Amino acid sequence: MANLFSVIRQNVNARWQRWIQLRVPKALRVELDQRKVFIFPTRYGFFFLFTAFLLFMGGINYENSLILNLSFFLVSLFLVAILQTFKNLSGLVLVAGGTKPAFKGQDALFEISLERESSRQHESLQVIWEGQTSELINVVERTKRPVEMSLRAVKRGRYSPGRFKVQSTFPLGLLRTWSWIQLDIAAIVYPMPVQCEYVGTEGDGQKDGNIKIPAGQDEFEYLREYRVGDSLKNIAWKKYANSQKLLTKVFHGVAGDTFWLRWSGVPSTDVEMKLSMLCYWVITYSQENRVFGLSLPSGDIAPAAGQDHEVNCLRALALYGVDSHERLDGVQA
């Protein structure tokens, strides 16, 4: 019996997803119009109508025109609220914003932007995703309002949040209007770092010392204009004496030894575990400001150091074996 229910539920769920996908397709920018916006009374709305009904009965009973009129006013207000509540959401534009990558098991951050296209104002909006609800958001004075959604990254690769709901009960709380939206937005999820022994070859023995490490202090590179926050130590005081211009000396470091992190170098046979272990070493080496290269079956990343290099390596690990077209879409009903 329980099995039957779950089959039905899956079936219904699949149909719902197909339907909503047609109605509100995934896009970088979604403008809410009458096709995409749904509306239904809240329980307050039903209670409000019931109040109107009670007043109507009272007006009939006491043959009191003015009490009847009050009940008509409530009904009228409800009808106006349908239009106004709908209007409050319709015309809103949702734009995919930046994302912040995360390690598997951590929270990935997605930024979406609520924007208004016209002079129409959107008040008291809520964004709801996976059981989390944002606070009430106004898009009234400014034309844009960013909202950050954080989602637990459960799988390595490109992680795209499922459909999220944007809703509002403004202005009277008698009706709720909402839409299910999926933005074409994805965050990179790195493998979860797993500590291990590195058993591969330790470096390649080269001692060229010609690989630059940014922000090191070994070798002078060039002069540039002084910026607030530059260390006084690095100011070219001699040049200042000549030209009255504040210049900062820029140095870079030099690394002597180059390491290679190799696919075969980590003690596991499982692909995901191997990636996790390599991830751990990428982080470790970067912290130690070492020069290292990453060699994966899909290709090599030349030895380098610094933050950009670390991100490149982590990205390569994250996307290893992931088809660039494949998206890890989760749809919530």
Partner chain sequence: MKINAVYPIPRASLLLLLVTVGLAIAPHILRLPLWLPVVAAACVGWRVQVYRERWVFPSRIVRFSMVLVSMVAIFLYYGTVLGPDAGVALLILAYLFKLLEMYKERDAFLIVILSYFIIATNYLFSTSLLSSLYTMIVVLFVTASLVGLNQTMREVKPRRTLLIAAKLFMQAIPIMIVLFVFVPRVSPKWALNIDNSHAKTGLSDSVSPGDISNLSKSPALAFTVEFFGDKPSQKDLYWRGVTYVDFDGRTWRRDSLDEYSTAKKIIKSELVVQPDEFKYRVIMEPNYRHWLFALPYSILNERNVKQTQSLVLTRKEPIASLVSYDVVSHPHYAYQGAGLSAEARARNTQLPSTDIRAKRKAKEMFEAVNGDYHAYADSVLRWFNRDNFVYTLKPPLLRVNVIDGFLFSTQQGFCAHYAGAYVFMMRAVGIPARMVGGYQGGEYHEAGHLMVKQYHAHAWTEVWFQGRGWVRVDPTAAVAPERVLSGPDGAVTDDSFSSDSPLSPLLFRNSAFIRNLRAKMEYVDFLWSRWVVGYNNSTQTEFLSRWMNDVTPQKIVMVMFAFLGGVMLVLAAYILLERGRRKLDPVDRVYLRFGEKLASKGSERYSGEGVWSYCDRVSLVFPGSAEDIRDITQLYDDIRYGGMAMENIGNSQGVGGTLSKRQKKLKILFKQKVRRLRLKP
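For the form predicted on its own instead of the form predicted together with the partner chain, what are the coordinates?
Just this one chain is shown here; partners and other molecules are left out.
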């Protein structure tokens, strides 16, 4: 019997996901209209209608026109609330924003923007995503209202958290209007770093001495405009004397050794563990400002140094063996 209910539930969820995908497809920008907005009475709404019904029955029973008029007024107020509650969400525009990567097991940051393009104002909105609920949001000006949500990343690769709910009970709380939205947004999830010993070959170190390190003081590279916080010793005072404009000297270092982090250089046979170990050494070499390359079965990343190189290596580890097509996550009915 339990298996039967499980099969029925799976079929219902599958049909629901297909239906909601056709109704509100995945996109970078979604504008809510009558096809995408749902509305239903709240508990207070049902109690409000039940009270109006009791007043109506009492007015008929006692032939009291005042009680009947009160019941008709309550029903009229409920009908007006349906329109106003629906209009509060209809016309709202949701746009996919930026993301911040995270390591496996940590929180990835997603940003979406709520906008209004019509004369309608949208008040007391809530965004519910993966069990998290935002504070009440008012979109009353023609400016973007960003909403940030931190969601736990449990798997390496591209993390697309699926659909989220935007809802409101404004203005009277008698009805709830909502919509299920799936924006085309995904964050990169790096492997969780695991400390280990690197057992690379002797050929991993090479005396090149011709690769620039962004953070260094070895050789002058160029002049740029002065920024608050720049060291006074790096200011080009001679240029300032001639042009009366503060310029800062930018230097770079030169690598004496280059290193390779190779797939075979970490002591593990498990793919995920190898990626986690390489992730640890990428972070370690970057903190030590070393010049290093990364060699994976899928390809090599040339030796370099700096934050951009670290991000490129971590991204390669995150997406190793991951299909480029993102999974379309549905929502449980």
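Residue numbers count along the first chain shown, from 1. Remember, predicted model here, so these are calculated numbers, not experimental data. We call the rigid core whatever largest set of C-alpha positions still superposes within 1.5 Å between the two forms.
- The Cα shift for Leu54 between these two forms, taken after rigid core superposition, is 2 angstroms or larger.
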